[in-house]
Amino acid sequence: MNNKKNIIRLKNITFSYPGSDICTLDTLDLEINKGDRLGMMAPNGSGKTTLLHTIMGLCKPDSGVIEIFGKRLKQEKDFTPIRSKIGLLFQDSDDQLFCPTVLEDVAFGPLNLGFSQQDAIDIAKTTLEKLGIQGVEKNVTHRMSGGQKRLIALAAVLAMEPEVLLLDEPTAGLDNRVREKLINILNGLDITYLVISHDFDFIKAVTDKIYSMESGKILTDEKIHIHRHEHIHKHGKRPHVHK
């Protein structure tokens, strides 16, 4: 491994939610290097979202090591500066969009980074234009459709010019047209990212490697082979198991 290219490194991460006897993350290891375009497909409840929240310091592990940009992070104050460099797209856009208008939502990040109000507005407008959703700046965000909110939330993340993207189910609620737009957007970005999705065709189109999770650990593509399964047989309506 080339340490100079290493951006995120998790080592032996264990995490359990309060009151639970189950380890959501169990001695988990993960490395993300500069230029990686990683995908992850795994069942609901396998710990995928918890993994992203752990990277961002939103979930504090019970044990293990978190290193980001070469620094070991332990306390909340350690995570604060890296949150402007790693953009997290939440699974539910309503958790991310809280300003009255679209423009205010997208400009919020640059303002927090210290840009002037006018510069933040200019960055927001440019970002919206790049995503092909200009002309909605004055719209009330919570009245937008689910697909529009998804793109606005992505614009809010990209406006901060992060070095890494963590995307949690980015195609959730998108129609095919917006989904194709998102594929083109991601493939046009020169940025490191990890994408969680249940959409096989989408994740295949935007990533170079696909991982999975099982029993709180990450399975790399050397250990798994994820593929679409299509079949027809006369007992298809009855419960059955494929081995």
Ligand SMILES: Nc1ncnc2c1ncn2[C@@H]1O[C@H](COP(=O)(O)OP(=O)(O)OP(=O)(O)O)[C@@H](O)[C@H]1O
Given for the second form:
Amino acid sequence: MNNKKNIIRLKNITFSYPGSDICTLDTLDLEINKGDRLGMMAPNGSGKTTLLHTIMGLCKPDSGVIEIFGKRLKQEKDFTPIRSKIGLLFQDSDDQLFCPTVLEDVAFGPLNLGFSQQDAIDIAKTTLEKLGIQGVEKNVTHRMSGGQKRLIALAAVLAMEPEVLLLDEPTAGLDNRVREKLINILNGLDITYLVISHDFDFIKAVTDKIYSMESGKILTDEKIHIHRHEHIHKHGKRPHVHK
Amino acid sequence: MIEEKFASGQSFIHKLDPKTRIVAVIILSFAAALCDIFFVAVLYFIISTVLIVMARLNRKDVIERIKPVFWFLLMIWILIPITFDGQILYQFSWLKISGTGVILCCKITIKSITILLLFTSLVATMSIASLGNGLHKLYVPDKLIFLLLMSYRYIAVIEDEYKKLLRAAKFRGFRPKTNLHSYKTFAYLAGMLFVRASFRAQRVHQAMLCRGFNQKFHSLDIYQANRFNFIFLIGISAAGLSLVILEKIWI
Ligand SMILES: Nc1ncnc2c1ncn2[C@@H]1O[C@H](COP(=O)(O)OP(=O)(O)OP(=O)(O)O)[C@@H](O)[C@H]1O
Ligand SMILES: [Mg+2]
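Beyond the form predicted alone, can we have the form predicted in complex with this ligand?
Okay, now the whole complex, with that chain kicking things off.
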């Protein structure tokens, strides 16, 4: 194979939600290597979120193999140690932020990792500062705006210093300025990540490869060709797949 | 909605360990609730106001906080004197005002305000996370503590969700009336709310797992272990005990 270190490898993963006979993930294969900057664009309901949840062990596949950091993960307890190394940004920030105040929320991860209170506070503050949302530490989480919640959730994920980031539509609800900042932050980070987004320009700016999903399988770069045309086209600006 | 208005402060009370404060408030409020003599109840009331003063809270906010209890008290003042038996104070034709009832009302009034002030000065002066932490150290089961913390965070979310659903229904021309269609719609809304709440609970749990949650809880408030905690607790216990003894001897 290649010389790159394999971080996440999914093989023949099949998953369907209980009570549904549609396979959301159908003999899906995915490999993420160290240093990969992957993007994922696929229609609503194609199973992107489900895929990320499967990687984190939140959805248990019906069959197939999950290998992360070279270890095969089967049970709940196998996933516990890797969850602090892989940071998942949820599609809905309200799910992710559950502490009364912003500072507590961002410090929740570091505290669980065993940092002292003072260290956790420091980590949380620097992470918030890096994202440009300092000064809101004492605010009540559920009273922040949608975009602010997104950034706080991102700070909460980054505060754990993960080795891999899985971002589920990070730009949804962000204004242009914050979106630009996010692009800068992601490009400045030296870590492996997979970004799901419907925002073509954003994905283009922060990733090297763009994947898609169809009928429960991953379509890699070779099979699809998503790009933006300079010429006039009936698809307009929207990215599309050439068959 | 729920605010932690009093939680940040620099007073002596704010610096006490949550554990100490919880134990103190339990001792004092039980003692106050069980006391039977009006004069002793007044003494408890004085203790509670002293604690409020020590916590250096904004007086207006404190009054705002205890306002709701006045409605409850008003109801008691209307009902009990005219329905209670015993020595009659006044009589307007058929309406008898019972003296025992009035005394009882006074006691209830002073006791309920006392207990509220105790909780405001000792418990409301810590953040909800610290409260959870203190309860944890006092061996309250973790499940109950989580219930408290999660409800605190998600009551607002559920309310939002309800408003969203209702708005969605209204935008589609729904007007609540007293007919079957309206009742059915409200039943759907309530049902949807439960479904969403339970899904959300599941997702929040997932999010917690993703951030290394291991059934343990941490709070960010740092409390120095100092002898004041001990002295405060001794003082409170002594005050409670002496008032109980005073009451027993009185009788
Ligand atoms: N909790 C669930 N129970 C049952 N079915 C579900 C559940 N969550 C998702 N599904 C189904 O699984 C499929 C894939 O959902 P998923 O959320 O992974 O899509 P997605 O690609 O993330 O879509 P989007 O772009 O809208 O976020 C959908 O058809 C959806 O109906
Ligand atoms: Mg999704």
